[in-house]
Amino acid sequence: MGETIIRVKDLHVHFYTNQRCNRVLNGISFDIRKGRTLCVVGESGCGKSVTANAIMRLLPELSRIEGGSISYLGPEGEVRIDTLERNGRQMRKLRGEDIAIIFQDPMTALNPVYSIGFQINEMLQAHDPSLRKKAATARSVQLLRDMGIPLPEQRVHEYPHQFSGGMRQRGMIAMAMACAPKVLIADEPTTALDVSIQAQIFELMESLKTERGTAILLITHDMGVVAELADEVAVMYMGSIVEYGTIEDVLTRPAHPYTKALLKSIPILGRGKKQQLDPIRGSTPDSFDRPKGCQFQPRCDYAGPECQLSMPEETLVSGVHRVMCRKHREVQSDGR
């Protein structure tokens, strides 16, 4: 399975607004392993981006980690990320050098008043103060070349608005990979890109994983992307991981009604224009007004009276495959 680099255990994150508490993450646990891709999938608002920002300690001021732990297992031993000062020296060293993130929209993440090369140089020199400007620029050119950007010697001096959407995303990946981090977090990195550029970005991420052994946490709502790239999958709903397993476990033997509903809602190529999609009924509840018992039961086709009593406990199905559902055997045996 590969050695564990990031370990998230029983993580709880709460947001406090207008004297109200929003329980955004409710005890999630997973490992990110060397040379493996963990896909976190779910509807908007389920806590995917909060998970990524918690690992990077980029959560807003109104949030707090109320329980659990986030550990970086590096060559010098375990570092408890959740206990570090968010802008302290040790956390700044981890960001970029050991753990890097690619945001969803490169146009808002890149600074429009500085050239692409300047921003990559800044990352390189922040982690290696002895690096001269000329050497940093040469390294930036090589990074852009590695990312497949044409004429990198020229492009390194250009600004974000002079890059196409796909090239901006490649430039952001170049910046993220500048210090050869061991972990790459990608928060829906291709949402704003067309399908051909998406394929190029995903091919690039796969090469980073296979050639450099980079551990990847990929956040997405696209089950097609999950099928193509994932080694392991964590399905999130209302701040909880309701199902976790290998790609074979989750896609071929789903044990949670939500996972099954996500898979049934995907259009299948080759079935023609008349195929009927099977959308998930209802909508995600307000996090301030959560349903009693299982959070998914108001939308679930398998729910019974017992599902309204309390949250289901996590059950091990087989191997690493685990699920939070009382009806998991019924879900797996149902041919629908």
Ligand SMILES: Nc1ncnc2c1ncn2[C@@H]1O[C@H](COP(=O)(O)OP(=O)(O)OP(=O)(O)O)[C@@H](O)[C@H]1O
Second form
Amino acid sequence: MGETIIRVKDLHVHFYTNQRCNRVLNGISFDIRKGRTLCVVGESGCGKSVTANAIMRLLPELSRIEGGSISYLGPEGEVRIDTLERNGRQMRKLRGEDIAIIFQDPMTALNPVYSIGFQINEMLQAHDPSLRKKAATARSVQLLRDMGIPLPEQRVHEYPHQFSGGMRQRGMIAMAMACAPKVLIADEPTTALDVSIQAQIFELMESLKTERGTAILLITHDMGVVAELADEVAVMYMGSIVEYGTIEDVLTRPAHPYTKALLKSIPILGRGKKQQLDPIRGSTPDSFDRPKGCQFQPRCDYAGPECQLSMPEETLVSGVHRVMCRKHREVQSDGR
Ligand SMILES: Nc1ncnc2c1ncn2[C@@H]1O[C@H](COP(=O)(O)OP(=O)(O)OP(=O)(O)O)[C@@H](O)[C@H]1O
Ligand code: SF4
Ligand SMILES: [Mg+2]
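Which structure goes with the form predicted in complex with this ligand, now that we have seen the form predicted on its own?
Below is the whole assembly, all chains and molecules, this chain first.
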């Protein structure tokens, strides 16, 4: 299964805005493993980016980790990320050398006052201090070429504002790849890119995983991408992981009504053009006005009166497959 590199256990994150507390993550647990890709899926606002940013300790000041733990299990033993100072030496070292993140918006990662090449070189040299400038630049050029950037020998000297949005995105990914991280967190990294570049980037992530054993956390809206890249899948709804399992568990034996609805609402690559797509009924409730009992109950086709009374417990279905639904057996077997 691959050894665990990041372990998130019963993590609670709250945001405090206008003196109100928004419980954004409600006790989520998962492992990111060597040589595996964990995909996190779920509708907008369910807490995917907050999860990614919590691991990197990049959450805004108005948020707090209120419970649980985030551990990095590196060569020197366990490091409790959740207890580190956000911008302390140890956290900066982890970010620079061990865990890399790529975002939807590349400008958050690129510094406008330095050339792209300078920034990639800096990453390469931080990782390998014996690397001379000329060799670092040659590697930077190669990384940009791998990312499909035309004329990389010239482009390497340009600044972020001289790159198009798609090229900036690829520049940022090149930077993340440059430090050969043990863990790569990718938060919708290809949303703004065209299909052929998307494919190149996913191919690169696959080779990082299989050749270097990189552990990957990939956040995506695209079930086609999930079907192609995931080893494990975590389905999030309103700050909880409502279903977790291997890709086979989740795609072929979904046990939560929300997962089933997600699978019906999104085209899946390789399933032909004639898939019937049904949008998920209703919308995510306001997080300050949460439904009673099961959070999915107002939108659930399986809901019964008991679902309004309490949150369902998390149940192990089989192997690593777990679900938060009291009717999971019916959901799995009814063929709907
Ligand atoms: N900077 C912030 N200030 C206040 N609340 C925030 C902030 N960032 C996130 N939140 C809260 O956390 C919730 C989860 O946000 P998050 O960005 O993790 O969603 P997401 O699943 O990544 O959505 P998307 O698919 O749109 O990227 C939001 O619904 C919002 O209530
Ligand atoms: S517990 Fe009830 S409301 Fe919640 S997902 Fe399961 S059937 Fe639906
Ligand atoms: Mg997000």
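Computed from a prediction, not measured in an experiment: that's the story for all the values here. The term rigid core refers to the maximal set of C-alpha atoms that superpose within 1.5 Å between the two forms. Residue numbers count along the first chain shown, from 1.
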*asked:* Splitting the movement between the two forms into two rigid parts, and assigning each C-alpha by whichever superposition fits it better, I want to check if residue 138 and residue 236 land together.
replied: no
*Please work out, using C-alpha superpositions, how far the smaller rigid part turns between the two forms, and give the answer in whole degrees.*
20
*How many angstrom apart are the two C-alpha positions of residue 145 between the two forms, if you fit on the rigid core?*
4.5
